[in-house]
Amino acid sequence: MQSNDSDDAIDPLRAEVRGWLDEHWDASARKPAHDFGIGWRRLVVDAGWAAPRWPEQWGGRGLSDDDALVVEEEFNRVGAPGCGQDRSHVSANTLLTFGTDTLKHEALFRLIAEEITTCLLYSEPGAGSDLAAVRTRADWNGEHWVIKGHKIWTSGARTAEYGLLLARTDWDRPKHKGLSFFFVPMKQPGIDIKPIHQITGDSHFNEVFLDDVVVPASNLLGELNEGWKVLLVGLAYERLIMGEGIGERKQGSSKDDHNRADLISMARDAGLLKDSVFRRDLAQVLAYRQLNELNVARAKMELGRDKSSPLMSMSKLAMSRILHEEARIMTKMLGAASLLDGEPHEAAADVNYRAANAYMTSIGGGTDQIQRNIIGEQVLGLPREQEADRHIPFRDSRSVTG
């Protein structure tokens, strides 16, 4: 549906969303219109706007994709946050699809209200690109699950209250078949978190050591030993988010139109808009962004609640290439000034940060090489790469025996 400002032509749903926002949100000040006694995000959740595609039972409105886009458009129009989490919240969408009712009642509403935070406990020192080779183990002791292992590259682990964790529950099955997926309480003994210093100066990533960590039976997501299916859905949401360019810059996410304005403004200031070769490169990267927006929209349409889409890999790979190319173009525009850094040289510092931070998208959520494999096999129909240990018990695989 397209926005129409005519009072006679506006559809009822758009009118309802606008009316609610007019009452609750001050668009000029970009803040809630009043002190409602609860946080803004909780207000949005209680109204059903945070995840409008979800069933009403779990805080949504059961809207179609087209209608949900109307809601998102109206929130974006006035700069109000909190909507669209049925496409952007990795943990909440994974929990909705695979969680027990007990767990959903406990955590789902608090997740989309941002009252609790989560992290992703997937990669390990010996299992990064091949997540099916994880060796963190989960053992059932008759009362609860006990987790032992070592995770790495975990964003937000120090503040997270829960972690989505992939662990080995059956060592006698092939590596993809003996995995299970858990929603792990992070604030408990046995969890040791060590930050990793990044080249950007940030420390978003962490190593996480788990020693006899307790997980209730109700916190198993999906079926026992079927965690690979859960992981693929979680990865699809993560790749969708990264494909949209979330977290590109130091100060949070950066919208595509801001990136375009930055590039064109910098080129104008550098006197390069009349340079035909540079103008071609600039037009190319801007066209890539536009094309990726269309592919992200297509991927969203294919993403089901219980399945992933290989189109997410195309979007993520495209955004990785876009970020690297934009950093290259910006470095070229600055010339020798790009060698500078720090507060006195704000433009150079921003470009240098972009250049280093682009590698986060190249690696996080599955490397560029992994995305190419997925696209080759699942989009182009190329033969699958041979895996000698794909069908043997995991305890006999090279991941364990070395």
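Definition used throughout: the rigid core is the maximal C-alpha set that superposes within 1.5 Å between two forms. Computed from a predicted structure; not experimentally measured. Residue numbers count along the first chain shown, from 1. What changes on going to the form predicted together with its partner chain:
- After superposition on the rigid core, displacement of the C-alpha of Leu43 between the two forms stays below 2 Å.
- Once both forms are fitted on their rigid core, the CA atom of Thr159 lies less than 2 Å apart between the two forms.
- Once both forms are overlaid on the rigid core, the distance between the two CA positions of Tyr359 between the two forms is 2 angstroms or more.
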Second form
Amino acid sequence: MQSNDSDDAIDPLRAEVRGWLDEHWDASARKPAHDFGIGWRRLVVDAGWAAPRWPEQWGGRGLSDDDALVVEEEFNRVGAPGCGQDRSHVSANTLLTFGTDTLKHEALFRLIAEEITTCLLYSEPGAGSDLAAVRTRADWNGEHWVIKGHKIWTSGARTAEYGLLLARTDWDRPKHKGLSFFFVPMKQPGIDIKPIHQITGDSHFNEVFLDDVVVPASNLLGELNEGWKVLLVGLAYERLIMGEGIGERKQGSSKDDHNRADLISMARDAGLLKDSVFRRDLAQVLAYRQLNELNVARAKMELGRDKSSPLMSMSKLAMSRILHEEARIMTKMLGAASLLDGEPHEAAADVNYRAANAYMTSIGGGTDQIQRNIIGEQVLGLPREQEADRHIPFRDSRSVTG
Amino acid sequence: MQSNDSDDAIDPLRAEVRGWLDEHWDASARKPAHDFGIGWRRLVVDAGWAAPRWPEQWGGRGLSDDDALVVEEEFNRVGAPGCGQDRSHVSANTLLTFGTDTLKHEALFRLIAEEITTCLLYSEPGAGSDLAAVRTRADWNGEHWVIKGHKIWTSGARTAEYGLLLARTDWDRPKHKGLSFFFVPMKQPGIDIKPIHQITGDSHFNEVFLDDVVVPASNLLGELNEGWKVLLVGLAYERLIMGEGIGERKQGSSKDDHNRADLISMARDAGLLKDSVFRRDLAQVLAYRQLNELNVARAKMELGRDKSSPLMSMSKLAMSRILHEEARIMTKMLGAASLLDGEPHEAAADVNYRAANAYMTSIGGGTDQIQRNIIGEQVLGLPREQEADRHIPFRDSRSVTG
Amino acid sequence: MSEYLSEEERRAIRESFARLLAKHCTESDVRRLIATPEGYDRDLWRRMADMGVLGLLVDPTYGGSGAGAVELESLMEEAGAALLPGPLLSSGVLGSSLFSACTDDGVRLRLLPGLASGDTIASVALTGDSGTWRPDGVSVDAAPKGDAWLLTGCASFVTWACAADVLLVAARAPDGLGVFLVEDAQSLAGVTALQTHDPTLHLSRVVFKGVDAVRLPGLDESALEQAMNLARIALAGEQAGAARRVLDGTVEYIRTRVQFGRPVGGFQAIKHMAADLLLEVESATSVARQAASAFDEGDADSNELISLAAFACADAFVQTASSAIQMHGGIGFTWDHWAHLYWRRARADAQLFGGADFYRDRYLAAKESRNAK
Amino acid sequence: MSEYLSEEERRAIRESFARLLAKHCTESDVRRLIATPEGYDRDLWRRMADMGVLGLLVDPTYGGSGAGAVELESLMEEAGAALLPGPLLSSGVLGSSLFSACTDDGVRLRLLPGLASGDTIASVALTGDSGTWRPDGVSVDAAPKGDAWLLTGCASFVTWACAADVLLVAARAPDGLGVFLVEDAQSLAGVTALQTHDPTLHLSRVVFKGVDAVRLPGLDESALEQAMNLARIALAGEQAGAARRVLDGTVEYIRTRVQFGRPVGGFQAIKHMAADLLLEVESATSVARQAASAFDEGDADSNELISLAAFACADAFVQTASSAIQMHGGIGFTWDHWAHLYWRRARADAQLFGGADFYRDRYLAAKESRNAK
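May I ask for the structure of the form predicted together with its partner chain now, the form predicted on its own having been displayed?
Complete assembly follows, chain above in first position.
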């Protein structure tokens, strides 16, 4: 990976990106150089920089991973957003891989230009860790798919243009074999969205009730009854992102996006840096975080930036411990003050929020227990957990029969 | 429970025990008052004090639990051994409950007089946690039982008069339903005893190879193929005893029987009692032990002295943590000195022995993991672990087919 | 143990209290109370008084039942299990035991009957902004002013001052710590309600700018410590009882919640968490009860046991409530589920009267001094 | 990273070393060596020299390969995995780096070629009976005696002194800590072999009653610290490699050991232990390697990373080896099983050069000073 900036050795791609950015982006003001009549991100999409690894047909430039990183570097260098969607945009990548051309034409460019958003309609009250037990049904009425069911843990449901839906299309097959994956247009009747109040106080998530919601044939992703495969691609991404600590953002709260705790400064302010008991705990918590960062860095180095690795699958589990332990040590720092909460007690509110929000990582996107199963089975090759209803028709499963 | 010592209120039983002891036991010298021509323990047996709860026919006095405790108190008061076998002698109690009269006449009195010992022939290389998977076979040849198999983790095999053996008598029934329980005479050909060298350096245990060993019909305990039930009685006892910390005895080593570590004195000698980091760890380890003692005391108070209770089943698990943590903190106290070992480095040898020997409690008599299953299932009523071969003929189980 | 209550009476009052709470302090009652400014149920308070719960520690001479720490701990297990909000610990434990220890019979006659009958509610200010609940954390000064005293300074984390008729204040007098009575607490200026993490707990900060108060004779630092010890035992009982309730509820859930075709409690990861929690809950129960009994008996190891109870019960409740959320999965992360209410109480209880590490050290110090003998 | 070894050469030497160990340092080899007085395999030592392992840190001028911490760490992962007994750390790391830092080219020319070829074995005495491996733990004094020096005092926990031809001694001179050379170490009086808990490790205690020695110029406290840093990195690599091997072996066992009709690795209690261990093992690997790379690059955070590696790798190896015994059940409790050999090494490695808590504090101190900037 090179980041040689000397002009004499500059490669043509880097020169091109740089030239384009010089023309379109005002690096000092951190905004577009002119009013181009369209949004900045759409401008980036049109230029082919939003997803440079993608084929040209879908707005990309068919670049190699190394070349795409050159593009990202140049964008980062001048602080211009909009690049790297081919690496980080879960829904768009899923659509690119599994979608029909009709649907791609309809949604792909708007997604990577971030003109529209999506939401995830995966979990159900009866299908949490056991996602393949979903009972939301999709039936073909001769014209289009008709959806009926109850989803939960959906963030951004109200603003989303599409919901990525996992639904059952065949009840006579085993649980994993009768599922299909849809892009559901969210702006239609029959969709009822009810916020979930979390233990943090936030309402980041929703329940979504679907009652005779219609979906065109072209919005089926992948093959009929092969929805589980489509889903796995998205889930792998979600875990990877959580492992890098993005899960600790206070999404939906009034706080900053990136608020990693500066534990040393906090400890110094609390006069605890001379307390040897506290020092040991603090050192261990800092170590957990740094070790995870080193693991992630090594994984990226060993395997290239956008491939997954055994290390990545451990990262979410590590992050769960980090967030719980950080909240614990911060509570200790505050002592009795952690009894308080709310705006007048900012430090307490922050600590208590973190303590509750840590469960978002240890439960959301697969509980710690499920993560350990995955690591044990998929990384270490240990025998699968026995699943009583894995091979029987889903309609005979205890999820249906109770 | 009364321990009123004033003569005017003394109950007749207490008076009788006291009188007997006055006559037979020299409390100041802690030995029998005279040479009675037989061993002290046999004297106690003959007087009916060794197992006072038992029926008179088998050497007891048919006393209630409360009355038996009076006898024990009086024996303890003057430091006389030999009482309480009806509470603590696992083999003898098993024999009393399940044995034939022939076998009882042959062995019961000698057992509680401690003239003979027994050993346990339960575990096998392929049947550790899964004890019901034993493959040692017992076949009836028309005259007696013929035993063939390989047992492991047997202590005291060389000196034992009898081995308590779990063997398979029916291979066509499910694993738990084809086992029988025998008292095997150990002093006979066909029994080969090979010591196991443990990680502590001790050789407390043996492997026992049985090759056409013969056992009379009267040495079958309980019904044919009902050996699992007989076994459970013994196992419950073993766990109870480990939970009270008897497992931390250095059996087979040259050290004392009761050598609970005096961690506070050790810490004081090591100059660590002023180290606040160390103090916290030390306090926590002391707490683990004291909490377990309080649990055991409460269980005894709530349920009477020789009944089992949910608390008792947790005690072995607690003791496992206690012993491992004590070894850990003692290692910390020694620091670099724990690199050493052997006689010239007594403190190091002790710590390193304890660190290794802690596994005797966390693995022996049911691993911590098995204990948690038992607590979860039998105390909390959670669903049983699925056991793939529980309901199939044992000869079709993976333990046999590989 | 009490000279006044028989074993049967003790069991009977615990069972009655449990039934009362099962009826009037359900989860929905607690949620309803959280939304009210008072934060507790005056009717239930009255019923608790009628049942003898409020006067438990008060001598029969003053209308109580003259029971001891054993009875108190036992009832607090029920209060914890039900997540009872209100000034029981403030008024029924700290207030009652301080007034009872006061050597002025006039004060006792005037205050204790009201405390036992529930007509008077006491709140006790024990610590300053440091929130250490140690003598050195007291930041109110008391200066003599004729026969009376003048209080200056600040107390914080004062439990249920909002509900109090009388306020007892630990303050530094020229001759050492003392306890001072401020009557008509509702008209006291300088009381600020604090927003709390545990919505079932009401706390206030009180600033004293020369407040008139009466010094309670006989209440020195050691009397204060005795009252604190009773409060620690009560809190330990609350924690043990609450932890047990949380475990029971969680076990019930994992027995019935089906995933992967079977109840999740059948999976070892969950089953073993439950087994480990049971050990913590049983240990908490054992030590809370033993600390109470040692206190009543005046045993030499009672301080050691009280410290052990303080951190073991705090840790057990926090661990149980924290694990319960994890074991419930997504549903445990929702506001409408009961788990986080206990989790908040567990976090709060772990701070009241000082943190676990403080008591761990105090426990070791007590063991050391016994070991040295 | 080295200027002399290419990426391919580095990979090649690691693979060759791994093959060599797979052939000559099997479990039965280790058990055989444990029973010998020497405790290590002289033939294997020679082969390691031929392969360039012993001269890894030695400049090509003196017959070595002039590699750095990155290569060292990488080979130590293999050495740890194979439980290699012998003076690699003493001679190949501490000895080599101290002699290399000596400013007297004559000393370098005289000693380094022998170290690289395996003909000379060095042992380094770094700490006294306190076993702290800190400057204040040095309890040998050096007094000038003409051109030479006289050593008095005592050093302990000296690794592989029994095998050493030359002994390097950290001692307190009038102008501060220095390093002193005692040649013909085999005829040195006052060396006592210590019985060790880890039978693959040989330790001695050395009493100096006026022993003649040569002071090595250029070796002050900071040179000593640099050599220690290399040794810490090497030890971290050994721990990471050993922990990985233990986990691999344990996973292999639980994949095949059948109880209750299925492999025990299918039970969550065991599977999840393995998953948690993998996280520890991967973290140990990451930090050992990153510490090596930061050392070679002279990064500002290299001290921080070395301290982090020291405690994280020690803890990871102890945890992995301890859990491995538990996961094996009864068979893991037998002397004939390999698990306890690693467990003993893990416990020993966790004490060498200072315990985990010391490094945890040192890590925090390093982070503090970076945070303050």
